[in-house]
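Read the single chain below, which is given as structure tokens and is the form predicted alone.
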Amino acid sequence: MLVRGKGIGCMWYGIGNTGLPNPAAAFVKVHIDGSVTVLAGCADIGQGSDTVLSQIVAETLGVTFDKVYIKSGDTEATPEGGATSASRQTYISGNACHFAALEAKENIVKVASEILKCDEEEVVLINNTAYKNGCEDKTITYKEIMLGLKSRGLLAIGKGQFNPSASALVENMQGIPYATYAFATHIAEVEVNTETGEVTVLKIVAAHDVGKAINKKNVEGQIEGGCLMGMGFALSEKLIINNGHMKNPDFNSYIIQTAQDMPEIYPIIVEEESGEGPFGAKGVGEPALIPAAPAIINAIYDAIGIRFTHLPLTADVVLDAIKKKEETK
């Protein structure tokens, strides 16, 4: 028989390193021709910080995402940018990035608004282009403003860092050990066949809240692979180990879901900005993940009246705790 049911899992977690300096580092530039080199320490590995790094330098300088160039990652040519973990590199390398923009930033104005006749404040970068405040038809290309920084021997150079306002733990374990948290609840609804105890995923409602998210596409992708991760955790992942040697070493016996496993996903994106944030952001990295064996587990709770407190559930677990619960009827 088949049975069905609904489970919810939530959670916050801290971004960041526990109570410990958690810096990173950049540089930008930005060239005659108004396009922007960005070095920085971050090592994208697939969670796509390459692009939203790019994104925050793009928004700061008020060029086109096209213009920005990145070196990431590379120990000869940029600056420390701590571990691609802990969810932080939005968080820190963009905070670092952002300033770093910033700095290049403040001789770019400085010209745009001597070129313009307005004051500083009053100058607004957008689109590879700048205007006076309020007079939009008339404007000046990057180019011009780069040309002006030459004639005037001024280069449009910046170097950025961040650490976060987080203190190491004392004694009885109190402190402030993360500057910012994320959160998160996911919904999952899961089907239980009674006969086999195998369990399928067909659907997970996951909400987060993001601080901003940069790259709504990226956060979305982040959500859904965390929660096919998760699904992973609860259901099939089992490391068996034996006198410390690792006995399924292989993916044939070690059982990771897959793209054909992948239920239906609605990602959420809530945001309330964060203080310290580039633009408000936080990160999503692990926060996609922990909430969904949770909601999987209450899910199946729901569907048979079973309480699991190890993981994974694979059939044959499901199936045993099923067996015994008729049998004590």
Partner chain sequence: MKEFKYYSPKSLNEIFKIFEAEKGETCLIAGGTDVMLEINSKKVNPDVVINLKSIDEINYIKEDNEFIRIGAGTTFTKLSSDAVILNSARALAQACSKVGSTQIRNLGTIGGNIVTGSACGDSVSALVALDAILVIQSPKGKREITLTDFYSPGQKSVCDGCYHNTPGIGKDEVLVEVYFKKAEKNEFSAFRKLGKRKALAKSILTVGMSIEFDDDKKVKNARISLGAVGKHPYRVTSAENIIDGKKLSDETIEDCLNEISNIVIANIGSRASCPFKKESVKGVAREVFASIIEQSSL
The other form holds:
Amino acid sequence: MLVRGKGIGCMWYGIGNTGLPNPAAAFVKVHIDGSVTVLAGCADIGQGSDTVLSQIVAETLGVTFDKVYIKSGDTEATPEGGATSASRQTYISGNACHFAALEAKENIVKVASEILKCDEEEVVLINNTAYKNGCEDKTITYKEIMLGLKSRGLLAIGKGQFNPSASALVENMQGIPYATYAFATHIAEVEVNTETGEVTVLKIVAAHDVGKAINKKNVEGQIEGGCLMGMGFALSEKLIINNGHMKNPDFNSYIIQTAQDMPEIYPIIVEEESGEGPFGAKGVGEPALIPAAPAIINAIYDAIGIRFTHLPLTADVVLDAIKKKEETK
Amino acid sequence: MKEFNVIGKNVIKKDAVDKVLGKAKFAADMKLPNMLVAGVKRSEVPSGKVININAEKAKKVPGVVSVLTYKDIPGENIIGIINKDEPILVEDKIRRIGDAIAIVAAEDESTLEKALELIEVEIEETQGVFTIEDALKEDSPKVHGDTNILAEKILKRGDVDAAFKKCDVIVENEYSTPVIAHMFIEPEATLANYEEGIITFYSSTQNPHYDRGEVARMLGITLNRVRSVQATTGGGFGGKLDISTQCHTALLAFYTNRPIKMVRSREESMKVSSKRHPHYMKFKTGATKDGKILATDVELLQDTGAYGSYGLAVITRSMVHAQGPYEIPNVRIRAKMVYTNNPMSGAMRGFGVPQVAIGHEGQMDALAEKLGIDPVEIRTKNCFQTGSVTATGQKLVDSIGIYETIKKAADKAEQIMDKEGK
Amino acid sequence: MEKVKISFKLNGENVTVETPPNKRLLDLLREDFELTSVKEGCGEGECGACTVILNNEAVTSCTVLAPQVDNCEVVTVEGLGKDGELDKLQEKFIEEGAVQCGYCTPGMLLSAKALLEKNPHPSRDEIKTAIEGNLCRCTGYKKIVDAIEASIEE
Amino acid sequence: MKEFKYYSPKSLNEIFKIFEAEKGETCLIAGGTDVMLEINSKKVNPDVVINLKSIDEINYIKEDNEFIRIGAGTTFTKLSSDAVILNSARALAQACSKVGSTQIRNLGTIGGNIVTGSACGDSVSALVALDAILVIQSPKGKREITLTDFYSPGQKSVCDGCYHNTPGIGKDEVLVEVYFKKAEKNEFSAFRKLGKRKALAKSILTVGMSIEFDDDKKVKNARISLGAVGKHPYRVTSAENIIDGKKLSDETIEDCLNEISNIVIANIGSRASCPFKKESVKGVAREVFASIIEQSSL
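Show the same protein again, this time as the form predicted together with its partner chain rather than the form predicted alone.
Time for the whole complex; same chain goes first.
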């Protein structure tokens, strides 16, 4: 028999290292032609930090995304970015890049205000142009501004660094472990085959408070990948270790999810902006994974009335529990 | 809301074009003239004492350029991202299967394979510890120093014992989660080169600056003579935060003055890279009959395997998060993390939080059931809001979106999921 | 060891090469032709990172012996797209956010390409079947399936 | 990988000549999806490797009046989408469609699945239910053997050259064809696999079935096979006997499922997987019955 159930899982996740300093830094240089180079220590492992950091710099400087070139993760060129871990890079390296761009922008705004004959506060930088607030029809190009810098003997360079405002955990671990937290809720729908113990995850709704989504597709990509990793955690993944020997060190016997196992996933982005984050951003990398497994376990309970507490819930474990429950009836 | 031009927009990922063209260079794709390939001779026993390493036969194989052991390390032979406890090459004590004993550089793969087979390592196997229970026994063999406890901590707020007396319902459950592997699709690799006094290496890594520091200390040279570059990296999920191939390739490049490439096989990667800490957890949670949680008492036992890696970060983070995203006035979390001769546990997506979430979310549903209220309702009733105080005494002041996520997820689920349920 | 001389069509061009027979197609492509888009993830046919198109079908090149492709036709990602233009699939992978770490991407593209060549209007389930042998640990597959779906010609 | 000599013959005759000329350990490779791993990991160390992919004469699906004949070099992809197989040997098409992944099915061959002798060879389990017969050729000529006999323990292992010591195939022999009777008018077959995930899954267990009904909808002829619950896939005749001559009522099916479960216990009772398999096999077999009943009522 196939029976369905729904379950919910929630989580919170502190962004950055726990109660420890974990700074990151970046350099920004705006070139004479209006293109931009960002140097950031932050390692992009595919999650898309190069893209997100470039977006932050582009927005800050008022240039288009394509103008920004980023060099990341090269110790000879880039300052420390710290580890790509703890869902910290958008928040911490993001702020570092934001601050570096702000510093590089100082001379740009100064010169633009001189050319536009207005106060610095009135300068609007957008789409590789500048204008006086309210006079959108009278724009000057970034190139013109940069030539202005050149003739005045000025450069547009900036350095930025950021360390979240956390504090050490002291007696009984009291303190401020993180400056900000991400939150999430997943609701899963599963189908349990009561005769074979197989569990199929049909749908997952995944709502994530990420502060501000700098890049929605990237955020969704993290959420969707997290859902499948969470499914593996709940249902299939386990390294079998016997007296220190690993019995299944391969893709054949350590079971991660395939495209065929993918449920329908509905990512929902909630934007409770964080005061300290760049444009309000927090993080999503690890939060994406965390609520999926509890939601699935609770959905299985909803379906068959068995509360599992030891992972993973492979078919044999589920069927065994179903049979035991039938026997005690 | 403020309008943005680039923020919040789906721009083209910076790396996407090179990746769809197959042009992105991962470390294993790189090549330099005169390059050698390298590999590691590893321990096949989980616990033991190295009596003798004989590499003479291996060195005589034509095409073998260098065979190195711990004796060849000019600087410090110890690494670790938080606590330094792992040798780059084992000196005497074997602590796990896969401990690195010797490294080889050769002209080609088949010569390398032959050489690794010919290295003779005499090991006296010793009794290991493989369970947390055994590790905690007073007379157990010790993996490091004179205790197997890497860390033991307590987090406390309020008075849980007094609070449980005021609870109308209490649920107690034990939970466990297994050893989990990252399974990034790209196995670790490094290409290293030593030229003009600068050691340069390109690696699959999540933390190039940390890698630089470890290589510099190993070689006993200053940081400005080491260049660590992150190659295109094929996923990490925490598994590429530790040193993998960086030190070994750098050491061989340092000695041979030739470019060195080392690429792990899938099996080697899985056996040697860090794993998600297995957890054994006890949760006791109590609430009033109207569903307000008053207290939670949690005990965590965690196995970090042979080395600390990110263990100290995992124990702290898991404890801080064990209450879940709920305001609970009385909290006690006790945790112990132990060394064993199992594979090394370290960082993996969530650092202990996915494990404790199995506990706190299991408890929420168990409480809801006992109280006869809806699982969604018990969560909205208890979740953090602006002004809530966490178990570490932190007052949450901004960006507290948990309630919103519960509401939005529940609304969407209502729309799209089978109303019948079963 | 006695080398074997083989000729085959590689990304549209006729090539001839002498190879030791105990070489995998994966290594032949990476080493002899420097087509490093073909990735090794497991060496056991279980992850699909080394997928190439062999005689119009997606196969794992780690389980093919190099001399077995004598007289065959092999396509790698380097052979997708024409005249410097991206293939529609490549375009959609970029647009839909189907690329994260990128290690599975070439294999994914080729599995999808082989499908579309045979079946220009596949269903979502057929797409999933086509890429079931390509493991991805980053994306959760959704955006990959979306991208393949989006690339289907009207 | 060990060094070896490589041949890519165009015909069976050429293979036999190579057999004669080469004295070292010989290994045949077709799809390579199994043998490549064995060679790579040095579990097999051949001196000579012979490619079967270039031999067209073992790559076909044919039907005549009585039989469906499949060349040993036919891939799973072909078998799972071939109209003849889909129509009159659905169990085999279903089994082949569940092997490994698309890439593996594009390479892997039915002959390979048979001679590697894996306990969980998906196609083999279906072929056992179809009562398949193997055609094995050597320079001396052809011989035939039923698939069940091929795997039976009584067969003397005469193969010390080929890589799995499959009983029943000689050093100078090549499996060239597998054939079975075409389905009768009222004969239907189905297959279901239980795996750890929905693709790229090694079978935990498989059930293949072929059932012929008479005009009263009573079972005239039944063949049921199990895979991955013993050394090789096998028929469960005592379970077949239970349904023989009867209508497939819920009670009859239940009795049959219980007997299947008992057979599983008898075969793998001492193994840790038995408690799970003896139960889940009932669920899996029930679905196969359901599929057959559905086909028969159309």
